[in-house]
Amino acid sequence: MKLKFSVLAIACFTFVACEQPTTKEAAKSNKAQGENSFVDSVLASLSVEEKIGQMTQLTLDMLVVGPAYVAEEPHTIDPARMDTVFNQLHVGSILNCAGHSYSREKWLDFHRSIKQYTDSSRSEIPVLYGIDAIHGVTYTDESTLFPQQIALACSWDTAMAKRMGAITAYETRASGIRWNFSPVLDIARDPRWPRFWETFGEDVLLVSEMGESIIDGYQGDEIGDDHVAACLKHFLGYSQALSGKDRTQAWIPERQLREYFLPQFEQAIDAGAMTIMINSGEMNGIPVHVNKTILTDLLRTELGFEGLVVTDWEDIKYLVSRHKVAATYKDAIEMSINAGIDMSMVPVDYDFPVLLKELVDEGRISEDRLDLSVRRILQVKYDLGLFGHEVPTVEDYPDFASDAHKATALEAAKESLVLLRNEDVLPLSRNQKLLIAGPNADDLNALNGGWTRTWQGDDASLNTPGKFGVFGQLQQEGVAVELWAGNANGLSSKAKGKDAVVLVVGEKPYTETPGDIESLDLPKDQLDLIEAAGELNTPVILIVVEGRPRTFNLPDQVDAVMLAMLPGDFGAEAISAVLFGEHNPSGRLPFTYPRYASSHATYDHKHTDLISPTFGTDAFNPLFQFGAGLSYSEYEYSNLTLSSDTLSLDDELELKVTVSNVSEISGKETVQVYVTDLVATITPSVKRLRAFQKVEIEGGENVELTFTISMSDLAFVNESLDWETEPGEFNVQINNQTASFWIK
């Protein structure tokens, strides 16, 4: 049977229903019980260091010439360190770069020299290595480089987000990596925090199916020689920072915190995930990597979470240093092995396999505590077929940045494309005179983002070859088109005989705490520069590439507005489609995009959320709303017509609604299903997107769409922290769609 634990406090309460398992939890299952004999095998003949061993992961800098962080160029192994490493320390998981990106042969070359020496270690276990390849495998050169995860998630389109895992996961596995830090499940509720473009947006939905469909791509049915172990990130809470900034403090009521963080991550267990990595945070006070009822009651009793699971960047040190709640590294260790972390990212020093050792020594850690995490991370190693592997050569992943890899990242790139604002002036005409104006009209790295062969993403001298800024892609393409590097003050002056000003603000990339700013408004001489676009004459056409929604005042006189949240390096290519209308932009927004920037209210929010100084109910006045995006085809929608007005709490309701491109544009139009529960006895929001839909719908076309609703889609956590659906009406929206029903 399946507990419920409060993972606010130590006490569990009542059972719940028992759930049947899913084809994919049966078939883990199976193949877990079929592999215990050699898993078990292999542990029963490892020493207490090697089990330790196995716990361990260290960075690459610890494993070639030169301190780390500032590794001697070139990268090149260290016979020493990979001898203390791997035949004293016995270490089992390796990660990262040593700071910047690679050629295939480098990582190849790299993965052979780890294999000869843990081939001749007495255990021969294989090494578990891992990177962030969270956007298409970002350390290798040359790779094929996708929209971010919000930007992906500005597609709404989850076989998209599948394709790219797959393409991820082949040309991860071309660099010789199996373990990919992807994807990110936290849900993004507040814009300043840094990380929001590592996120899927603000809504639960949107968040989980979007995550389960990247997951399928890395992992496949199967994990065969294209896959790799997907890693969710980070459970739990991370991204509910009070201040906004990264890594500090969390308050989430239990109730909000399994409504909204938690089913993401739920339904990612369910889809196979193999491995998660932990919140570097601390939530209502306890730092997560020591919080056993959130690891071990909640993730491994409650959600039956059989994998491995992995800290993030020296976290069990900053229990001491940062958290304040261990006296020495050694108390840290031994509280969060015992709260059920499998894996220490230590990951530049050697001290953590050592005090482990004494910890077990002293009987503070015991070593059934140890052959539990080492057995989740040999399985892990067996199922992604390390045992008795071999490097590959690059011939053996001839599609690598293949063409047609490519072609589905422009494709993702062109998807992502908001279109907020047109007043009749896209798409543009290829035969126009243009100024391009702004900090982000000529640079690729903001495209991109963070994780883009470096960390911060913000070496240009490792960009991918042939790949430009917006200005350099237009110049490519024959656009006549001027580039104005100054101030507000000279674009009047620039802009005259230009048929049109392209203006392209936003942000730098960066990622994790470089991020954290002191105000949501962008930077004075970007709003200076909005400011005086407004009052030319000509007309303009405004581009924001960033990670999270900057706030600006947006004058009338700014003929239109597109959304870029980091496209990738096919984004210039994306954008240059859209202006001139070669593309149909589809995006739409994930988040809400707030008008000011004090004000970051969701779109799921509650009622009291409307009320304004004036008393009125207007105070949720958003820059752009959920779900916003424009296109070049003309919609109408019309006969909502519901299966039945009247239903129990076993019914489920089917949903029929009529979309028409009135336009002779053929286009893609997003579907979203939104249901509002009118009265509840926990406070019910607004609305709530319970489903939706891209589809495609050729120019004078009309197509009926079904959704079908069960009644336990329409669930609350209440009070006692159950799920619940109470009786009551309801409204059902799909654009100017609406209608209602009763649940008896």
Given for the second form:
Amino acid sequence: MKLKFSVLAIACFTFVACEQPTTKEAAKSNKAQGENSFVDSVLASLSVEEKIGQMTQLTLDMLVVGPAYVAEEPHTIDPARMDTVFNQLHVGSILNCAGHSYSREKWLDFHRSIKQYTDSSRSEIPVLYGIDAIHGVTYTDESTLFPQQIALACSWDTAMAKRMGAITAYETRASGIRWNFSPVLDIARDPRWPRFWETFGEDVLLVSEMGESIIDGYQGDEIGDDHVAACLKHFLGYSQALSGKDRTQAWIPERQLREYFLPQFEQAIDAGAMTIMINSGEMNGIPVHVNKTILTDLLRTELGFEGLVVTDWEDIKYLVSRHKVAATYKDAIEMSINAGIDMSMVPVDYDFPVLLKELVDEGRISEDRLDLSVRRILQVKYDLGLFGHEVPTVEDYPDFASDAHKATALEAAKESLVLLRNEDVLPLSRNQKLLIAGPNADDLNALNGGWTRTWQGDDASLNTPGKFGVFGQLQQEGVAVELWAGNANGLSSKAKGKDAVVLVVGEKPYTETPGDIESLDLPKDQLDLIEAAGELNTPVILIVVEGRPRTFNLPDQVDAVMLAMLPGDFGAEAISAVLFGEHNPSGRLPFTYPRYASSHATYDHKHTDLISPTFGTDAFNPLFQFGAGLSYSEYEYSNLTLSSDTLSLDDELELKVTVSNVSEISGKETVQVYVTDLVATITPSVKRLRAFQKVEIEGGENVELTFTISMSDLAFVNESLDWETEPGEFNVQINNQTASFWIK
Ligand code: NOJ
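Now show the form predicted together with ligand NOJ, given that the preceding structure was the form predicted on its own.
Let us now look at the entire complex, which starts with that chain.
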């Protein structure tokens, strides 16, 4: 999907001119002149202060009564603050909530109050409101909560990503908001990173395809009443800190940056993504917020991005207080704006616009530079139909949290579960007696993860009514299940008389810096529980609910392992459906699950990563492989054929393979095509995922699948930083089917 800015803008322009009272004179007089003249005329009418206001984004905390971060309950608009923010500072963008979710009615009230101020301002420019609706519109009470990105990636289902994006966009619009700070296109190649779960995993192709699909859902072909602007995060190189901790230094050579970190952003920009948020961290010693090479040369000149660039939270100030590249806030503003920032997510002070005005007065930032950014901001507002908009009513969005939306979220949750071991224990039967234990046995917040009704997602009082953790769900369903909150010592006596033990371990919700850890191992009490479970005579099903692959020793005696990577509000229903065989699991790992805390390599590692201390080639030994996942069906692969075994550089290769469901149970199989470049001037990976397809196959049926791979899909970034496919021999691997071909 490529959002055509020009076509869209013309369509909106007609609407603006006919129906929108705001700046209507300018709109009318410019109607004949084409799509940009409206934006140009608004821009031309603005004072320097008003332009600077457009570049300023504050948090809702700055509009309500009480200090930032601890607003007085119930959160109420403060007229004095509104006057400062809109009448004196002309602020053009607001974000987030002041700490927790609100009802839709309350959201719409906030928007009406804001609109009153902007409508009566001189410029009448509407506010662009942004929010982190990262797995559904998380800050609106009772919205439909989907799996988090990493769980969605476990489905390998791009169509589902689009459906989730579309429903999230609808419910975000139903909350009066048109800008979503999503998706995260950072690549998760280090499991220590606390935002691992906000990504689509470790592989460039999977991240790129899921990313484009969800953006397609958010933005549609053209922005209509049900769409929002996507915001690609976090440009660029955020996920690979040396320490594994949030917002700490990354060293990423440009060759690797271009091969692993950039392609997904490029694909999303080509797909029409309207906005981008910048990485808060530093890369190679330079905070990205002041890196003109990244923000202007790469993003604007090379990738041709024309949309809006917003900072992350307080990141201009952090150039002084954390990064120490600027002595004063004013210097930091100068550096970042001149590097290419359009809008500052300030978001909790009133100094940014004042200091930026001083910089313009002193000639340190030109008015032309302001115009460049303000034009982009106004264009996004225009493309989103904000000029002259009405705040919707609750009735305008009757499908908010509808049964259909919930059914899709449940389907997504089911598809996100990954069954990694099953020694003839699953599915269980509904009349078995179960013991359920472990710290996540009855925790809905753990299933949802961060950014759920609050930033950290840890306030159970705000959870969706009628939604449960695993124990609560099983109880609702009438299963004979006992909950046990004890430690490893008591497990075996508690398990007596039970038909199976379901042990639910993992992580509690977190995001960003509060999610930093000192060891990838699960906490000791959980490691002990898993060990104790391995000694039971009763069948054990281990369910791991977590946002990153935490390491643990997996005893052979644990009969089944299911991974639930933050499946969301419907996670417990989905888990129950898999436990009792009412849903046939189809999730596959979008990352490599390490066996040991200090030994991690991604699936597309290099051959040198294989060398073990005894000089064998078995050093890559993860607990579970990228792409792994079991089903209640059984599949067999056969008849891999290639259209040719000798190709030239501009050819396409057609691959055919037959997949048979040799069981009686219908299921979904994700067919993964890996290619190995046997010899190359840049050390080749042992394999790279080059195509995938998820297919449903009835019990006893076969399907023949066709994949087309261009030789340019096999390129790598060479020493001169160009993409290149080198002639030579390549191997193809699809499950147990292999073949080879030559590029001559
Ligand atoms: C900080 C986070 O890094 C970013 O992902 C988020 O969108 C912004 N804050 C706004 O909440």
